[in-house]
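First, one chain by itself in structure tokens, the form predicted alone.
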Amino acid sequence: MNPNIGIFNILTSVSFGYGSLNNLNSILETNGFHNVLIVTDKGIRNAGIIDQVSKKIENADITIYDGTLPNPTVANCEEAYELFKQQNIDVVIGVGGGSPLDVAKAVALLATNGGAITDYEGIGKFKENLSPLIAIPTTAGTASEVTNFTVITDEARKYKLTVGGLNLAAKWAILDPTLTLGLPPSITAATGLDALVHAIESYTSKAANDITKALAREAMRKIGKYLRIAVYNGEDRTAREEMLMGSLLAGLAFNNTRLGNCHAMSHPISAVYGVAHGVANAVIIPYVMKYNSFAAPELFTDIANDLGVNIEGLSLFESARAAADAVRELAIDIGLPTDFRLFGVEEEKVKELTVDAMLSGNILVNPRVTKANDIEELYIKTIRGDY
């Protein structure tokens, strides 16, 4: 046996391509689901998205959560699940960006074992399988929709509690480029670069194999030629599937290897001080490439050739410190910020925030060992700017 090759899970099935979201009644009608559960946010509703939705759907009774937070919380997690029981659900269907199928996936979660989520922070803690649950994405950004995790804030600790499980993935899921169409600049700038750091972590992840390298590279290419495409001209159809497509291959590689040090250090971020989680990455990912680049040279310098940088002339350690300026002039052109200062992020925290990062298991798998002074330092430096 090829010892690259490891364990490669997906237990989703997946709709892709214009139009699939026509598939939606098809999975009711064909398992016999007639009262539904929608999670989603007020911005999607507003959008329309949800009536898009819901004409798909012909002889089911339909309930809607939709106070969703950007950085979904326990306690709307415990008002969706009210829902769930009070209008006897027999199927969640997730609608949004991370936030919604997020907490679509705790409450599918909760339907079947009971308790609240903090009930279940780790990996492996619960026993039931899910309720039915489909995921339907409306950003090229988180991939929720087939992984077996969701991050949920804790507000009374200030700290981002991830769930994890084997089975704690979508049954189905539906990523039809046309909800993505009218999605406003900011947010597909922010989402489709978490989508660019999903792939750049688990291409360098200590877990990486063949397969999820192969998923990571083309993601790679994908989102490195058309995220700005589909930030200034949102009703590019082809960069809108193409960006979704980059995202959902993301997805399926670090669903499968974890991620790294970034996103060990921006979930505290988030959690203390509510930046975007795809802003956060976006601020952490540059630094935190530079630091990693001398582990893993060669790595990196694939990642400068997959995001189109001319190499040419350039030595190894020059070619993999191309690619994390290649990915920091990439936010800079789709407008997201390269440090924590407009954020009122303090240094003071800073200790407290590395404390939270160091819990993370996506610490064990970067591709440099890390310790928890390593983390202090890449935290200064989002914070001055000093890259």
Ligand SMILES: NC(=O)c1ccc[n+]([C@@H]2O[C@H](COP(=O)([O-])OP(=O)(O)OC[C@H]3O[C@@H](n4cnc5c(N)ncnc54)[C@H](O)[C@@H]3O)[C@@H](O)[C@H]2O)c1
Given for the second form:
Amino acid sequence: MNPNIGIFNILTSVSFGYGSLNNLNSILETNGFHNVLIVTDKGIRNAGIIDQVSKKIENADITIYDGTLPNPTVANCEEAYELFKQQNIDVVIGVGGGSPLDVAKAVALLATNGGAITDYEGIGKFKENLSPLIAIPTTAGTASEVTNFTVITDEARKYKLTVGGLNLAAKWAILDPTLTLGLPPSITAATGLDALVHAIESYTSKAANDITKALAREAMRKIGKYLRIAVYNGEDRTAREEMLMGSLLAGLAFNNTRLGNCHAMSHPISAVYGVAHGVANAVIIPYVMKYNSFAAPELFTDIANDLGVNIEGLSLFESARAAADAVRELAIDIGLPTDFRLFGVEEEKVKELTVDAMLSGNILVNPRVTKANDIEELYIKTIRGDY
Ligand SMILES: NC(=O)c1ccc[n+]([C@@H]2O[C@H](COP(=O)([O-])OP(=O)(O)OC[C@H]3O[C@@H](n4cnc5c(N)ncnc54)[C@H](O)[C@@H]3O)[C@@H](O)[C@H]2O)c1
Ligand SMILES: [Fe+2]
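Just the form predicted alone so far, so send over the form predicted in complex with the ligand.
Let us now look at the entire complex, which starts with that chain.
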């Protein structure tokens, strides 16, 4: 991606708001879909969400794959794709957080391109458009419902691979905040912080443009205002709606800019130590913001403003640094960790983690030029809690 050229794409038709799940049946009927595969996980099923979704489907046979793991695997994609073939499916519906949505995308890709998901690692490595795909998020976090990426863990390599491409998109996304009302506080916290990191990394990305910046800023304002409320008063309908919109706006932004050092570093941590995506990002982001604040102080000052920090009387670099402090405070307030001490992340592994982090395209758009030794130092700080 040439960071000097502004780009903005969206290939997904989005319906948003309380009650938007009612649109599901008309999408199926208008397009003549009669054989659906729902890709989800056991947590979503146990929360009764698959029943809620199935009730909206009036005239189609439903097959369910609920084996998706958090940090979903190559094996998850193969199992779900097997069901797709056996049942002669005509539309895939991903229901869940980023994990089921990413497996659903992988199935829709394999359905038209064949092979294994590992064959398509990288950007634009597949030829055929995806088979029809509807994405229904149940977390306000990844925005996988509108992004052109799927992130899958290759267990053999202990590596989170990204498959991307302009056409790797759901054709329809239905964002009904009703489905997030029962999201437990710890998952609300981790996924919501992930959405905030998307907005922050997109806003400060070297590939940002006026469209993506406007989306990212509005996302930061909403998430800064409503994440604590969503965590501690999950039934607050406004907070849930604003968080889902914040996550969507952040997704539309980062889908066109990529992210930064935080996501480059969090993927290897999740792949090797199984740390949930949002939790890994929550730990890393303040360290990365502090590191980046020297390179783009105006942008970080904007973030401080959007998060409601009083920056009066502060110098430019102090206010930029205040943005990092504000995100750290938010993470602490909602019960997220501030270092990797509890997760068994070993300093001896840092060189290995760094090799994988440096493979990420996100490093190239990070606002401060970053070399391997910078990432090593950042990892060490996150392990020791040396903020
Ligand atoms: N494709 C992309 O653009 C993109 C972007 C960012 C992250 N990701 C990927 O997304 C994955 C993380 O997704 P996530 O953070 O949404 O978590 P997740 O999908 O792994 O879900 C976490 C847990 O929350 C539970 N859950 C979800 N919604 C619920 C609800 N409404 N009620 C009760 N329980 C619920 C699930 O059962 C699961 O146990 C990671 O693999 C990450 O790499 C993808
Ligand atoms: Fe993320």
